[in-house]
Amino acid sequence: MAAIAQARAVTSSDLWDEDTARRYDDASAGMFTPEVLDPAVDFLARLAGGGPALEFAIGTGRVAVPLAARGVPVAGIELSQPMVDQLRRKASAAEIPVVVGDMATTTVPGEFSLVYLVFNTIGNLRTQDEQVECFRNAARHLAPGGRFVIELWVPGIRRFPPGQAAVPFDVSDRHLGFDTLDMVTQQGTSHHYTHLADGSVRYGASNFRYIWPAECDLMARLAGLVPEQRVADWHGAPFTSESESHVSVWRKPLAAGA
């Protein structure tokens, strides 16, 4: 897969800087553990079926590097050059080619058996129009019969009592995290307070637009994709009304009406 591509206008996504990129792997260490990562890689490798895969928002290669080690050719699109620089410490451009650009409009050459987007990252696109374009961009890159996969949380709206402005998602000795959500615009901000070794506290925030599973299905339909599977996690647990996350799979039809 050549690394030549078309990169277009930057989206409304937050742009991660060099300092954030350098700290990313350590700050997200829990997402790199075998019990978290292996089921995701297993799931994606099965769907790729030996064909090439494209990761939107490839980041530092948390998923792409072990997936490529399984023999799946992986390419990526990533908005942040500093994140790509961190990826290059693990894999060369020949091993995992990456184009710097946004995942709603940037294109890479070739067709893929699998396009995937993990760890809630579609929410980084902060308008509905951009999220629809992300689905269309996935469909644009898929070979007939290929699949688009996203991993996404289910908004915890039911946990909001009247008048409350935020809901916690992580409370631990080292980290306090909570989301503020706007019910009208579906805009949100994740707030992170991290206790450092020297006793100080570092604050960080990231902005997003939350999406409901049914809204994802409509976006997929607009992109010409058909639903194939929805489970609660990478292990394949059933998706229910109590699920707090989902892994959803849509397929590009083999032909019109297929």
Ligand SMILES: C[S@@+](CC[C@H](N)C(=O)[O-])C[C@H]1O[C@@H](n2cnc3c(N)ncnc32)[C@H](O)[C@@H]1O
The other form holds:
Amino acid sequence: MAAIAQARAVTSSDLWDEDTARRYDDASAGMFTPEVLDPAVDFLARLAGGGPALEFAIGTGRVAVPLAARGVPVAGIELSQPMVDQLRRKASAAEIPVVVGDMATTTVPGEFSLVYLVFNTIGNLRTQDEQVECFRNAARHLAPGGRFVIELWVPGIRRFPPGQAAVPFDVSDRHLGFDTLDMVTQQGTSHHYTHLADGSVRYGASNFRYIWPAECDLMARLAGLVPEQRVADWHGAPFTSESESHVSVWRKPLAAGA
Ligand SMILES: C[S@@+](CC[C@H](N)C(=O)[O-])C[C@H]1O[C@@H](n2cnc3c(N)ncnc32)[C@H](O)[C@@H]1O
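Having seen the form predicted on its own, could you give me the form predicted together with this ligand?
And the full complex, kicking off with our chain again.
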């Protein structure tokens, strides 16, 4: 594919390095299980409706590879070359073309019936401006009538007792994970302490900006997209005040008079 990369020199996103990329599929093994992946791929294949799809932050191809195997032509944008290198072990550039760049600003040739951004990754852009630009970039790549899909957690603010700055999300023998969130700036960090086989402990952290579903809707509106669907998960469970995540779909309007 003749790629046009327009990546800015600077992005607020953490850059995923070679070590992280090499470990990604094992570390996220739970996200590769058929129970997790199949409903997501079903949902996305249905929305693509036979047209081409573009994945923002395609990573190692967790979703793109099985989606392409369903016959959906898939392309990607990804900031980290090491993540793309891992994807290349599963699919060639002819099968799944990828442009290395920032999903807020990078463009690829073509018009897509579906653009999708999963696994909470909109949060990797850590400024509101960049998140707005990301929605605009999705809209830019959509054909009229095409859809933008986001999978995102609902910020777990309600789990914070007053005065406490951290909330654990995984406490097990092998791994301690907790988030710190700043209620003023909407900045957050996920901290991971992992016990290794040699007895040592590895620390890793990832930074993000959390956003509510309502802020997503406003960003979509700024990008000229209209809301079509919000469900709690890929199975289509209703989104309620208790939901901890959402799958949201916005649509690019058909041209006037079409
Ligand atoms: C949690 S992984 C998700 C990968 C894949 N979508 C999946 O579901 O397995 C987050 C990915 O987002 C990429 N990423 C982070 N910021 C980005 C940006 N500004 N533009 C493009 N990719 C970005 C990271 O390099 C990483 O590959």
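Residue numbers count along the first chain shown, from 1. Every value quoted in this text rests on a predicted model; they were computed, and no experiment measured them. Throughout, rigid core stands for the largest set of C-alpha atoms superposing within 1.5 Å between the two forms.
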query	finding
CA of residue 35, rigid core aligned, shift of 2 Å or more between these two forms	no
